[in-house]
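Just the one chain here, laid out as structure tokens, in the form predicted alone.
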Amino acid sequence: MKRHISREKRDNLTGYLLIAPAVLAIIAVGIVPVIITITYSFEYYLLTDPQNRQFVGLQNYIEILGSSAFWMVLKNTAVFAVISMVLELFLGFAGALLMNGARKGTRGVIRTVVLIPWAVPGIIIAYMFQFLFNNQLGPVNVILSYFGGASDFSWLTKPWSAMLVVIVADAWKQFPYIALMLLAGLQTIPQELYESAAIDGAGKLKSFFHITLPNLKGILLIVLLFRTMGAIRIFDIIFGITGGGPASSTATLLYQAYKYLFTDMNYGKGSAMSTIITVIILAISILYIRVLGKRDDE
């Protein structure tokens, strides 16, 4: 009996030793930076004034939450997140249905074409769309001019059109992820359900709302969770296309944190802003998890 217990302990110890490097890496990369960021958020810490670094409590948070800039970027982030998710879901559904219904000869080609935007780095997509919507050389204005539109419309100097451009750019990059997730869900739905519905006289639209959507609820909620988090953390596309302009009309929460950290060199405020973003993401994640939990209990 003693040998058995001893051997079990040795096996457990071996297992702990094997996973120890991964655990240490997670702590070093994921947990320690968070602790450091939270610590900085309670300090007056300017890189241009390092000698006066001191603890200031909640002052950074009070200044951020009391500023009009925070509420403006929060509104911009909310608008961006909601509209981009709706557009991404629409395009994602279209892409998933297209890939799911493709024939064997064209299936590989269609899936490759649909997934290409997801493989392109965000900053490259940003410069692509900056060129596409250029008011002098952009192809979009050239195409619009053929239909009687303005050939020199300045997309990136007006708040509403600049926001539209960054939303379209982000949706074009991210919809393949949603399409891939929905495709996986579509392939788990038994074809017998559609055949039975067809026998009962249900059309494709009715089958979509009564069979496809209910069976994709779980995947849709997961997609919404990840894409909400992604939309709140959007940076590269906005940085590349508009730089937060015009007049900060496309600046988001993370872009504002970037300005505090790397433009103002204010590590205190930048860390406080990053902590606020983390809290917002955690709150939304908890909300989604509760929704998922209720669905599982039903």
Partner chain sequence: MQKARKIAGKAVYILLLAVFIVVMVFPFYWLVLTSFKDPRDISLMPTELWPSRFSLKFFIYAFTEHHLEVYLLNSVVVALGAMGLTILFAFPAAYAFSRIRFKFKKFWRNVILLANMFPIIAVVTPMFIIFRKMHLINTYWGLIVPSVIITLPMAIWTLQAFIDTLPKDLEEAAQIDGCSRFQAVIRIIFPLAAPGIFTTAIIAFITAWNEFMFALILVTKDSMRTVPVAISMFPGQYTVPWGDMAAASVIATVPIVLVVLIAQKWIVSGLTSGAVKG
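Next, give the form predicted together with the partner chain, keeping in mind that what was shown is the form predicted alone.
Below: the lone chain, stripped of partners and molecules.
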């Protein structure tokens, strides 16, 4: 005799049993710590002064938002996010179109070349670029001097050029991912569309804007939002190349939070900064899931 549990109940039970380990893990190492961080953010909590730990309400937030450092790192984050994204999208498109135009064998080679930066630890890429742009030992100045540039330009001691090196390093690591996503998108566009456009007399540029771009809209959106988040969360590249300097000119929101937490040992303030970052990221992700959800419904 079999017990009669309705199929619906059984499916519910199986479903929950199967997702339980993953969900519990995510709650334990993701959601719970974030909640604790939020509670710290309302406290005076200095590792060097644990006796006086106490609830201070919005004090940390008021201090952060009132400091000029906050607006500076916010500006740095925005500058970094926008410029690196434009650069990465441009290079990503170039890479994707190059791969799409290549014969199968060549495409495999390019794809491998492109995947490697994605797979190499960010900190190693950071040191690679720090060394490339080193004013005395790096090859960039040597190569530039062949073209009449200064041979001892000190890239990492000036705010604008330090930011530039960080952006270039990040773009070099990240654009391959964008290129691969776009390539995957390009390959789903039916070839006939281009053929009939060519018969109608459309040039290459015209078919790019009228066929390629509209068909890639979904992927572009995902890539954009992913990269926005990546730009907010960037850490190891800045840590390795500039350490946030010179004079905090390459410190992002996240880097500032790291400094509060692990240089100043100020868990209250650092947690408030981390909470601000989390809120910004969650706002963007909700937008992202909304957009994705819409695509699924279509």
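Just so it is clear, the model here is predicted, and its values are computed rather than measured. Positions refer to the first chain, counted from 1. If you superpose the two forms and keep the largest set of C-alpha atoms that fall within 1.5 Å, you have the rigid core.
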| item | value |
| --- | --- |
| Cα displacement of residue 15 between the two forms, core-superposed (Å) | 3.5 |
